[in-house]
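Only one chain is shown below, in structure tokens, and it's the form predicted on its own.
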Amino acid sequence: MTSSIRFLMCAPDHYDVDYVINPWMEGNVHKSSRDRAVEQWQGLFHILKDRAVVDLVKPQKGVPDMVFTANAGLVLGNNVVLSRFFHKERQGEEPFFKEWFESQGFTVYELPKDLPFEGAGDALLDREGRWLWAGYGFRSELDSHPYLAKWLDIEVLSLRLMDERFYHLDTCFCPLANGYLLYYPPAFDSYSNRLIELRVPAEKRIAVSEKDAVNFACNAVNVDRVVIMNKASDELKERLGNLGFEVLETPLTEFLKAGGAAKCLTLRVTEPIIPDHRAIAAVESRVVRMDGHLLDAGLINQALDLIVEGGGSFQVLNFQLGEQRQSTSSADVKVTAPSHEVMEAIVAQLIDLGAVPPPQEVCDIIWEAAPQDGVAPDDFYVTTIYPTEVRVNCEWVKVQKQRMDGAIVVSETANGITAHCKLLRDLKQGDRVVVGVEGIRTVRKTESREQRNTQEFSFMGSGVSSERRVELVVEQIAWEMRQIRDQGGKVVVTAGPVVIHTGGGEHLAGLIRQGYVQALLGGNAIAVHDMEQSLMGTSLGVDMKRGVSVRGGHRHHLKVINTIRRYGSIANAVEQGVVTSGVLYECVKNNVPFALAGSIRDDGPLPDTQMDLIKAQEDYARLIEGADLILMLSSMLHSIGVGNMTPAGVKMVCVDINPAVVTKLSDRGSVESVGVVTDVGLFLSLLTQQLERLTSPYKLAQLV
């Protein structure tokens, strides 16, 4: 047929699973059927031939994966960036693909030999020709992306792959016509998912289930309004059909054994070009230097792991190994990150390991004036427990009054430049506050580095254990709460930050939204970490979706406190659209009063936190008045305090994983008290489910 669309394919004459370089190959070595592979390849070939021009490159012995032509290179217009394969098993394909591209008149660009990039497997053009999505993390290096931007004169958006099953971008990500996107979000880190959401409107994002993802539904070929793939669920086919796409399934199970499907087997060599291409890559690089016992103390390994886990890549430019046991080593490391934001987060953690920029590169820190009393500028540097120095006038100045979770203020005095730590609440308008990470270093003795080993400065390294079933108790509590709500009664909740840490925040927020809670009591911490989850997706620096500590996450709660202090109150932050979800958000939006009682350990604190103990007790007592039920959720001090000021006759439910807390409340002698020893996150999840059952007309009918 006559078509302006062209694809490159390679017949599977020599295809087999000869080695293992991805999880799909494990257990499938020499277990593929050549006959079935040929039959399935022919099926895809004829589907494409009816809709486009299909060119063929001659298959070669010894390179069985050459059938996956998507990895030959990346084509845009008459230019092609040739692949540099990560695994030696595939590097033999490079000269054959180069020969074919040159024979077709393409201008071939070649990356440095030690810089992996695997073509259109890891670089997918937006179908409207607006930008290039480029993946990294398993097969392609982030440092290749600036080359793509320059050679192809296009904006490059970098996406980090996190799931080894989806080792190439095209295994979990498929741009479609008219700006639509078919993708599997769990394959990416949080930064990449945010980037995707910023560029692709919600109505055009088609997120697939894991069932479809492992069938390589995203490894599809899009020709106009036709989407060709190995297999799709009925639900996915219906969704695509409703958007005007026709789904054509063609079995490619033999190629799944090697980790590929429709897209992997094809390379589109005609791509849309728009005249106003601009070579843009948000990728940022920076060089840091490390000195000390880098090997025996494990510092260099920690640093390189930190860079990769933080979403960046590295290149060791220079490493000088100490010759004697007491000698120190030094290394210059080039750090590359997909954005300035990610770079700042990575470098902040490297500073904690003692990394500094080369002396000739940074002569002064960056500072900004505090905009108002008690508020730091955005991106202020959050101090740690380690002695810190800042670079001023090309000299290092020691920071005085060193402490954790403060800001650094630089001042000019008669004796010269001084620097010292200040808590947020002590900042005065106009104070010169250090921002960013330029020109900052931590200083520690060699012994402390050796003792550090693999420890890191972070909170909450352990998980939460589950307890016995509590469904029967929850059912009783749910009936009570529903009855109180329907009769216009009052339920007061006393909650600690563990509610947020264990994932119960969304359930508590739902209870408030649905009218089950008429007042909330707590401390500074639950509000801080509730809004930390809302704004940053973490609680005490722990990613709430993946359950792992985020590098630099121990600073998040200070950032949140600073933001709320800027707006003057939680209510102001909600009304101005800064806080858009969570427990405190629902309180504000649903006019549910709350009282936050401060303590000596509070950071900040938040403007709403009452630091006068007597006034806090009065606020608690005022909100408790008239309560029919008090739900106490994993907050020992607040729960005991509330219990001591609550009159008899008020039903109380105390939920805590610590039996001593439950016993303490039960010992007060109230027959209306119920103690539940369990994980509060599990309790709230079960409570929400039970209330949903009770409020569903269909399920209520079944119960009756």
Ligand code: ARG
Contents of the next structure:
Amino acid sequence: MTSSIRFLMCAPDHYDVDYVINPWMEGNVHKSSRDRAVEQWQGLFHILKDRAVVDLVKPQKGVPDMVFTANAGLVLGNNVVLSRFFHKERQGEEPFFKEWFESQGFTVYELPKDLPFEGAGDALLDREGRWLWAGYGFRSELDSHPYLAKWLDIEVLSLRLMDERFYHLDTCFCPLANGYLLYYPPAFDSYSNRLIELRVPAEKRIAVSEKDAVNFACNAVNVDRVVIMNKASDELKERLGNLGFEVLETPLTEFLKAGGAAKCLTLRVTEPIIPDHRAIAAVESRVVRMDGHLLDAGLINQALDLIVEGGGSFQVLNFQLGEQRQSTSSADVKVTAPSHEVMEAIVAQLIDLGAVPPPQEVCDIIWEAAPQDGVAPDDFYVTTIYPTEVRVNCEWVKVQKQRMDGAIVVSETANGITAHCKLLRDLKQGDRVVVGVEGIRTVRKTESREQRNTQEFSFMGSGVSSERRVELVVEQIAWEMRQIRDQGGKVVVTAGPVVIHTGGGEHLAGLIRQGYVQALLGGNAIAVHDMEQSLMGTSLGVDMKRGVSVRGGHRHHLKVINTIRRYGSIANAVEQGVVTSGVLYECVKNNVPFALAGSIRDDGPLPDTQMDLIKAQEDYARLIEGADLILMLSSMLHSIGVGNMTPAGVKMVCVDINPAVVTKLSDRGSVESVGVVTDVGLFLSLLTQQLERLTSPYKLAQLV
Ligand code: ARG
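For comparison with the form predicted on its own, produce the structure of the form predicted together with arginine.
After this comes the whole thing, all chains and molecules, with the earlier chain placed first.
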């Protein structure tokens, strides 16, 4: 008997599954056998008694889970942090455990009310005493971890639990003697897995299979070389055996029905303090303020969701609810994250939602020099489509050339400070690049409920519409295009070859001819098939009038490419009277600029197709500048390319037969994008009809 080790247990006199607070308890209420539970508990008790001292705390009526003494608190040396149970069903255990610890002379620390922490169920000491692993996500709150670090004076490594079957850290994680670790990696998020891998070398990590995990193999008690658990596969026994551990199985199936096994039923109360390992908690907190129609527009939900999904946790400190329909709300949210890195990733996303630090905490940006041409400092802030401002010398400066996926460069000129978005490849060594998340804010328009509902363009919300509603959306788009044309605005069209294949070519050509389009973006294919139709009457070899494949038609487009190549450019072929109709013809005739971006699958290419993609991106960006509306017609590739370079505020209409493409592209906030799931040829035909109705004075008179 290693009498220096002591455990605390609690006999199952009142044990039963009385309620459901974890997935194991579901369907098991009152399904466990008291006799079998007693027998199984005795089995564990005797195994432990042969190897350590076992203390007992008196079982109490009405708190059946008190058998799980691991949840009494977390002991280190003479200190104990008492549990604060998440569920009210278990809160009744707290005073009994407190009394026991006090009777044994422990110094008892109690967490603030409403800050859950479930003791050694969620906090496990590295067996060498070097640090404390602490779980969060289901029962214990991340904010409790800094208290553990402070009171127990130990480094705390926070691990986020992801699988509700493994709701306590000790259900899927078990540090063993000599620095080994028995654990089930899928129970953790990727950041936590990385942290584990950083601290525990590969040869010491014993990952268990799901089969072992659900048998609670990780819920094991380790005394020196012995590892006691409910059940282990032969494979696991062998692996542990090879590492010098002896596995003792003792059935605990009655307790599995409540979601616990060997480790849960015990609390090691002798945890010696190992000097030299001092308090550090990587856990960070900061407060952000959000203003706007937080509830109406769902902003607060989005913010809280992204904090939790990003691996952090939150506390809403102050919520000022705007009571009138038009009044805005404001909230201060305390964000807690397990590390600085995770904090920055979360805050960067909150900035996208318009979060700012509370006024007393606003600071200037931090910048670092670009280390070489075309390379940003590691921690650079990645821009979004939303108008952004950066704070330099206590002044907010608007970022120019806003687009997503860039870096922000600040410069000081004679006229003061300027800031602009730059693509990585355009950075020059020494450019002052904004890093971290300090001093950055995005300006999100506060749209009221009214605006969201009445703004002519948000009519369909960012929803994706199909079938009958298509007609209504098209009517709106036609109206919008008419307005833009009358006001001398700019409509940019990005189109794929499907426009031609579906018979939309003539309609698009018509729109260009009538001055509705100010720039055309596409790839090699739309131009090829457009001119194939003009020269040979087919599109990818399909006769456009009869809708059937023409013998040898697959050669057509290569003949066309060859012809245009001979003339040197599309414009030349038009001027020479070779191409006499179609989309590109109208572009040339009406001086509508176009850019064709090449890709790996291009035949030819046409002489106009830009195969240098950096140049093609620049051409696109130039043509998009100042756009009021972008029509994206059946080209995932070119449309996403365009979406990436367009700042918020530009209206977008995305038409595709594939809902996935539409959803991906129209996910840009409610007011500015409309998705239409339909055949693009049909869409263009409807659009042309609607525009005609708007134009014809007779029909207009009929409409009013
Ligand atoms: N029914 C108990 C609960 O859900 C089981 C606790 C198991 N204990 C543990 N340390 N994992 O809280």
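Rigid core (definition): largest C-alpha set, two forms, superposition within 1.5 Å. From a predicted model like this one, the values you see are computed outputs, not experimental measurements. Numbering follows the first chain given and starts at 1.
Superposing on the rigid core, I want to see if residue 56 changes position between the two forms - specifically a Cα shift of 2 Å or more.
Shift of 2 Å or more: no.
So that I can tell if residue 92 moves, could you say whether its C-alpha shifts by at least 2 Å between the two forms after the core superposition?
For residue 92, whose C-alpha is compared between the two forms after core superposition, the shift is less than 2 Å.
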